[in-house]
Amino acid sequence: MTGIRSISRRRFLGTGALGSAAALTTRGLEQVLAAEAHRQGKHVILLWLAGGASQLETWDPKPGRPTGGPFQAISTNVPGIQISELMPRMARHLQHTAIIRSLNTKDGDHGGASRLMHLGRRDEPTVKFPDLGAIIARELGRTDSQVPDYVSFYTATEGRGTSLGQSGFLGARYNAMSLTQEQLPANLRRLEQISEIDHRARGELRDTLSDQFMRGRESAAAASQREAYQRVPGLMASEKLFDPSGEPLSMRALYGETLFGQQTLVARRLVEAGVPFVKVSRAWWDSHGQNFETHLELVSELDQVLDALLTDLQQRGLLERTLVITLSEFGRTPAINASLGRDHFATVWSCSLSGCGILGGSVYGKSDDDGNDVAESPVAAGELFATIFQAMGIDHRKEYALGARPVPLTNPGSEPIKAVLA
């Protein structure tokens, strides 16, 4: 397995506004990098609320049934759909929105169900395969973006060893921005001992070192770095993304106050900007213990975030062009335990999507009348993730070559959910 390539070949965009980027004032780079962003390219935002988010405190209540629980069900705008009362600013924006009730991944492990969640399969002894966000970053990432392809948040300490996500196959090229301790990238600022001269030098001197090396060697290795590093003059001048002081107060007010909620805004901000894939973790959802009082101070927040979002985006004529995906590892149990809590659960619950390819205020699946079993539909991590490169405008037949063998993005068999997609 010595190298891979893509057996449908990658349309190749080009512009030339964003050459001359890395020259541009803080300000300018972000008006050309948003006009791009405008005139083409789509984006995924993952919200992973990880540890196993309730579906019974979401987006399939049970009210009034043993396993139920306190909250009750409230009607949305699209008749005949119900969520969480924990959700009323969802209930009034679930026109964009496609709920899927019916996940069976039959894992409730966390580290082998956020795997199997972030990959859409499993690994096997001698192949390491990309997750979602470095297969959208191959997929619609530019290789002449001044951005980053694939960026993702999680500075909680729980469960965060389980989800930063990989790069597979496919190369450090693809590999995930991952913001773990702070919310602007570490090393990204050139040091103030160093002139922008002696820097640009240094830069020249490894491209020609760089050069010479692959010379004569076939490494996709080595080409996947060589890329990476090739980038770093635009992922520098993209620092100030990360920030979101800059917003108006009124739209940091809109997202929240939260960590969890400035993230989000940063997300819209990088695709925006042109990020394929943004990923912004929640932790932590795990209520073994008092799930009630978790979920609702976790939902409450999600739903203000998740209604900013879809609200922003559409206000800038994005959400058309931008995912939205909420998703966990697993779901929590029906059954409540001694401790008012309910455990893990893979065997039906649920996620959702929103805008870019999606049909808008549409239920797929259905779960039994306690949430115990799937009454009707059952979907696997393989369909989801169909669904996702679907809506995309990505086939997920495609074919990846690694060595002699062909590796397509999704398992043989794995077919998307028609009934949610526009």
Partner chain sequence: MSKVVKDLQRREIFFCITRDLENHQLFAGASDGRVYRVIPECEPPVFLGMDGHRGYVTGVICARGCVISAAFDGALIWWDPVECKPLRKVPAHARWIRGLALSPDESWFASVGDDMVCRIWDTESGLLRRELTGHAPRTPQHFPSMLFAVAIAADGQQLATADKVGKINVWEVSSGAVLRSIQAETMYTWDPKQRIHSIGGVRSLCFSPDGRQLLAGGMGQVGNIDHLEGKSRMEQYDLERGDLIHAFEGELKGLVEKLVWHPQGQVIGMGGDHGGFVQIYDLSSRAIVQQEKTAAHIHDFVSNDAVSRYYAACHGRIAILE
Second form
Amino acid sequence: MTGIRSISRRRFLGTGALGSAAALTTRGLEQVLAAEAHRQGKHVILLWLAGGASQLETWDPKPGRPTGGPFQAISTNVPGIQISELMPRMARHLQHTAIIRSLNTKDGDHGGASRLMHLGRRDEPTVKFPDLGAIIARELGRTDSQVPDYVSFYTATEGRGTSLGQSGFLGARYNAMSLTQEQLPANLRRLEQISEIDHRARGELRDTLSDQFMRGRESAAAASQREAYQRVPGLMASEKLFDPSGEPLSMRALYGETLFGQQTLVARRLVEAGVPFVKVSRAWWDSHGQNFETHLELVSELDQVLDALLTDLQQRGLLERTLVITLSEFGRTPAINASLGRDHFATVWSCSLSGCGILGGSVYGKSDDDGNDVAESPVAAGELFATIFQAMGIDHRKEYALGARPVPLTNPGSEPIKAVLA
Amino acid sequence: MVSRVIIGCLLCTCALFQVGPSRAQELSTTVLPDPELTIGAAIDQLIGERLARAGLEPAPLAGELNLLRRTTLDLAGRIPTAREAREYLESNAPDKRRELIEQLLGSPEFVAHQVNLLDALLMQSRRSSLRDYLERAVTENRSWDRMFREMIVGEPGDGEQSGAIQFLRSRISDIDRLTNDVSVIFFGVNISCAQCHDHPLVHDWTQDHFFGMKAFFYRSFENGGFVGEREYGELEYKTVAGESRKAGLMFLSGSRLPESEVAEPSEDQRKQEKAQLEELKKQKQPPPTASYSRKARLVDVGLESENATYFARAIVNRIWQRLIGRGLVHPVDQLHRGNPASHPELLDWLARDLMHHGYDLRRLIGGIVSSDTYARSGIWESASRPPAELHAVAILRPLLPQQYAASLALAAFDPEQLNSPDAPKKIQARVQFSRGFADWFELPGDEFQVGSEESLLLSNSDRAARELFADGNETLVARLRACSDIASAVDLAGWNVLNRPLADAERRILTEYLQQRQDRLAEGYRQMVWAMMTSAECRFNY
Amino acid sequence: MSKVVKDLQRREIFFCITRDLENHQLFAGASDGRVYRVIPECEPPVFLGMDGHRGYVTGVICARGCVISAAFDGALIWWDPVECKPLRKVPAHARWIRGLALSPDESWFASVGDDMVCRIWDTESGLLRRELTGHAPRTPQHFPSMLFAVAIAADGQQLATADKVGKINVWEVSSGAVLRSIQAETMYTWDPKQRIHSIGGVRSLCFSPDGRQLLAGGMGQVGNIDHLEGKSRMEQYDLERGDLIHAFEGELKGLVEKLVWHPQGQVIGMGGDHGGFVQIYDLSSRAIVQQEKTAAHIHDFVSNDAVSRYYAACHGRIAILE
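Based on the form predicted alone presented above, generate the structure block for the form predicted together with its partner chain.
Up next: the whole complex, starting with the chain shown before.
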């Protein structure tokens, strides 16, 4: 119904610019360009723990409390910070990591909460907001990129409907390249009937015809179509990135043999090749029964995957340019139910941020002794998103113009948490 | 009952805009061109005046075949066939453009395309569909005000609630959204705005406007999937200051509608009502209708003389946007004084004309496509292109999913098949077939961008290759192969896909491409057809 | 048999319970790391907590005048039941201990833990006599496995252990050899599609008095593994042939946490999902002759001498059933 206008990368780069007034109102072009350059080559890997991982069995253990459950807390390589004993390997990476222990997001329903934690704000009836991945893709993606801007894995079927990305008013250009059951994104592989040379020649013929047609005409939409076709060979070449068998066995073993491990390894391959945003969803954590057995499985896996990813990124010199996030739609109740489960809980829960732009070894916010309420510094979804943008060098106050309405990246009043930013 | 979302919005207080009553009066005091002018003439006069003021000479009219394609896409939802294009070009009829428009407006394809467009506007890809209703309504050319009434109040005799009322029925579980959808779709006013407080141009909008509109629907409810309406119930909301307030009926213009007090039912009456509703639910029957209906009052007040200008302007603006590429008020859901129309007199003239002619949308559409403004070329030769809103030059418009799908399906079809008397039937069948892949494409918004999903799909998907670029029975590729030489094949492809003779340069490029593939000419033809069908020319209405 | 006659509600979750035959008192292991000495007949009932473990207490036995407990902290503790003081603490497993079983002559007992080892201990000296290893530490899907259950036959010659993926090993105690391996795969649900993790496992084992049969309890395949919503399940095996004799599928959902062969020939099983259940199996007619719901999930139970009364360790309570 309404479209999106903003100062775009395309305009800086001089392709397909439409002469309408730039909607980015608050900052000078020079500053923006500087920030633009600054952001080049940055990435986000979101490990989306769908269904709601328990803060008590991960980042905010309460050993010895009636709500604490059976797992102990262990010390980490940062004095004074303890995490669950289920994460012994992660305990060696706290110098790169900030833990937020005081998310209070108020929505304990999978659907609504998942949308909230993807969008950083509530849905509004008539605005289709872009999700974190789409915004990062738009802000950090490069026009001349040979790889996708936004890749999303979600293999389990539970919760997939509410966790799939949306580019919203940013448009299809920023849709996630989405992988569900299949190991490869759709339509990356050339059909056998056409040779590689003809495939390329055909694309060039298309461009030539289109360029002739566009003489004397002007349209940002047509420019985006040209770009979409020009990206085809690059995207097809990125097919190999999705195949982890190209990695040494030792590397594959480091990430573990599980699907989540192998997909996270692919995520690293993708960011290394320049993809700005990769979401690897690990579903389904909704442990209403047997919370501890479930977390013994899933946190053990997460621990190995996080350890592998952070180690690997660091060894490749990518960690300082890559932000690794673990996030769910909510946490789990401190109360342990009769099925030894924990239920949905959005009042006080945790997430982690590691790497790019983050003040390592920091803990922000505090839950009370039994984890029932925020004791210090509550954090809402918008503040978390503002923090993520800030860590990536993106001004969270930047506005897109949706018709006549300016829409900032995060809702007004959402300030980044300076205490966890480097 | 009060939605957190909307309250949240209004608490952070956006200064929304005022759609004050004065706007309606402006219409009667502004000097508008003669109401007796044709729509086309009025448009050209008012667009021309502004161009003259800007010292701009508009682009020349587009070529005949360009216009044929543009008009066919807009009225029939598809490209013309090669044969239609040739015949149009060859025709010497002095009035062939007017005849074309009339013929298209009277065709079943116009109805089908209108149904697609209206369904997309009204149902916004909801699961339920208004298609059955819209098909009846558009075939009969029902007036837009009547359709509005039928969608809000229901058609007489539709006890099953299977017709127009689906519009309301599909939204009944969320009254806030319903309120806003009705405001946006029928009145061009988006009242969900939550973050406009920094906007320098807009005036204050009180919570009364939103809740005044919401009050019209507040007594409507869902029972067993059906829509019912009570005769009691008052909407209360909290003001910014935290005070509780009753929301009376108030239209967007600010006019308040008095109502007599209604006593709240007793506990017993409520129980009785509940039991009755449960019983109806079991029997899968709709609840009884209210003898006094608030939503019916919205229709009445919305169509009252002064208020009706919002209603008329909103649909005029939408249709203008669709056919011209940019709303007279842009964006189309921002009809308010802070966001003036590019051509206020034109909007008012067209709105008045629509009201005076019984809200006849077909007449309006026919009028707009008959104007020279519609018929301008999209090519601007000199250095600086004038701003789009001056309409000096045609705006390139991305095809809607169904338009692109239907056009691809026809472009890929063997043109010989359409030389028979049953060509219209075959065209219809192709268009029908194309519905199966219309969802490959995104519904374009104002600043639409094509994503790589589309380019990858058309490049590499097996299904696209099979259904659009195949070399079998009744395909263009097979017909090209049957051509005596490359030159005639190239020409045929040009007519079939691009609906025009090719320029020399194009002919040269394509011939060369094919000559390099003499050893695999069939494959060469497929590639050429692919390149044409994925080209910007084929993807857009120009 | 399944009427709750007394319901002692507490904050703790009770995982295990045993009875001191001489003194008519109960010992129950709880989620707060304590072993409680419980005298239910007192008014109000006495709950005397004994501190020593760190972690859920999941096994408790009375033997040779001592109480011996095991917990998720991997430790075994010998207690003086009168003074309520720890006598000895032994680090027994590298991971959680899931349960204990006492030999008929009380001279030794077995512990099982998530290090997937069954260890045999001398009751009096506390010395390790033997280690039984034969359960895979990882599930076929590469997740940590768990060793949930252990039982000892009436002659003290055979011992059975069972794990998360439904593998049951029957061991010869004297040699440590595996006499038989059984795969009770129905009791392990791996969800490869919807949620990509698992639930279940064999949670209880019980030999027939003659040692020729083995019963295994758990739950059947689960649709939605977020919940304990599989049908309760008990499988009866012929140990000589290794065949499944019959699988008893209960109408009630949840895990069968404990199985006891009643002297009169019937088998009693208890467990639950959110709520608890009591089931009585008639093996000769292959029928579940009684299945009743109780208020809360039952993790363990023990009977009185006359086998007319049962004390159940439940979520948030000790329940007495008759």
